[in-house]
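Here you get one chain, nothing else, as C-alpha cells; it is the form predicted on its own.
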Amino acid sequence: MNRVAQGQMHLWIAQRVTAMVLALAVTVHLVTIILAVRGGLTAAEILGRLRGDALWLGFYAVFALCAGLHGAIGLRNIAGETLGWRGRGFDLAWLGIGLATAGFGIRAAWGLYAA
C-alpha cells in the first residue's frame, strides 16, 4: 500500500472514530440538558454545578476535539473533490484548522470548568 492511499486509510479510520464518539457525546450532552432542565435547573444552576467538576471538562474537551478533527477532516475531503485541491500542505492547513477548532472548544470547557 502507498504512502498516499495509507494516509487516507488513516483519514477514514479517524473519521469513523470521530463519528462513534460524537453520537455518544452529543447523546450524553441532550440527555443531560433535557434531564436538567426538566429537573427545573437553571442556567446558572448548571453552570455552578459544572465549574471545578473535571469528569464534565474532559468529556467536553473530548467532544470538542472529535467535533474539530471530524469537521476538519470533513471538508478537506469536500474541498479536496470539488476543488481538486491536493498535496501535504492542503493536509496541513486542514489538520491546523481542526485542531484550532477543537481548541476553542476545550478553551470554551476550560471555562466553564473554571468559572
Given for the second form:
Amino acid sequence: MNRVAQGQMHLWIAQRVTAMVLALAVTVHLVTIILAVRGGLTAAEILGRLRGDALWLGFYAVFALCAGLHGAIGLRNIAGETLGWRGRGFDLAWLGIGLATAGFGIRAAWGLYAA
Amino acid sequence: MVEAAGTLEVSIWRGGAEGAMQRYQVPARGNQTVLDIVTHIQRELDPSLAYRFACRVGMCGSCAMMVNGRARWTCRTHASRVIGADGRLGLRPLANLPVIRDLATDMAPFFDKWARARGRFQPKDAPDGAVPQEFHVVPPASKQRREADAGIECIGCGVCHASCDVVAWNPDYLGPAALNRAWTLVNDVRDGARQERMEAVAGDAGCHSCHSTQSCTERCPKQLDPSAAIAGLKRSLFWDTLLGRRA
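Same protein, the form predicted in complex with the partner chain this time rather than the form predicted on its own?
The next block holds the full complex; its first chain is the one shown before.
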C-alpha cells in the first residue's frame, strides 16, 4: 500500500478506536459528575477525589488524549471536504493541534493530581 | 392510467460545462416516462438536443440524468411521479461528471475509478488469464457468496456516483459503484487479487472517506446497497490492520 493511503487509513482507524474509548470515558465522566454533584460541588471535594489518585490521572490522561486526537482527525476531514485543505502539511498541522489539545487536557489532569 | 391532458413545462440543460436551462412545451400523455419527454423534444422540437439512451427498459443504465435535482433512470421514471404541482420538470446531465453536451456526460472518469479500484476479476489459479484446470465450488449459501450476490447486479449507470456528496467534495474519491464492485470481488473466492484491491480502496480517495449517509443506497435503481459494501471494505481493512494481516 502506498504510504499516503496507509497513513490516511491509520488516521481513520485512530478515529474509530478513540471513538470507542470516548464512548466509555464520557459515560464514566458523566456518571461521576451526576453522582458527585448530589451533595453540592466544591473545589475541595474535587481535589479530595482526584489529588494523588493515579487511577483518575490515568483515566483523564487517556480521555484527553483520545478527545484531542478524535477531534483533530474529524476537523481534518471537514476541512478537507469543505475547504479543500488536503495534503501532508495540513495533516501534520492537524496532528499537532490534536496532540496540543490532548496536552492541555493532560496538563489539567496532572494539575489536579499534583495539587 | 388515465390519459393526461395539457402541456408540460420542461427545462433542459443546454451546452457543456457552460450553458443554460432552456424551456420546452411538451404535450402531457398518459404513462409518459421522462425519457419519452426527452425523446419527444429531440424528435419533434429540437433535433440538436444531445442525450443518451439504449434499451429503454432499465437494463442498460445509459439514460440516467438529474430529474428535478435527483439522479434517476429516465426510462423507468414516470413523468407523473416527478412533476410537481406546478407542472414543471427540470432535467440536467448526471452530476459529478464532466458534461459533453446537453444531457450527455463523459462517463470515462466514472469507469476509470472502477479500474483504479481493481474492479476486474483476476482468476486465482490462472493469473496469466488461462482457464483454470479445476472449477471452484462456491456454495450459494456461503457468507462470501451472499455478500458478492448482494452487489453483483450493478449495471454501472452512475446514479449512485451522481448522488454522492463525498464525490462532489473530493473528485478523486472512488465512489459507491467502484467500491461496491471491489467488495463483490473481495468476496469472490476465485479471485486472486484481494491484496492489491484492498490496497487500492484504502485511504481518503477510497472507502475511508465514506460518511455512510447512504444516498447511494437510497437512490440505486437496482436496490443495491453500496453503502454496506463500503462498510464491509472498511471493516476488513480495520481488522486486517489491527490483527497484523497484510492489507
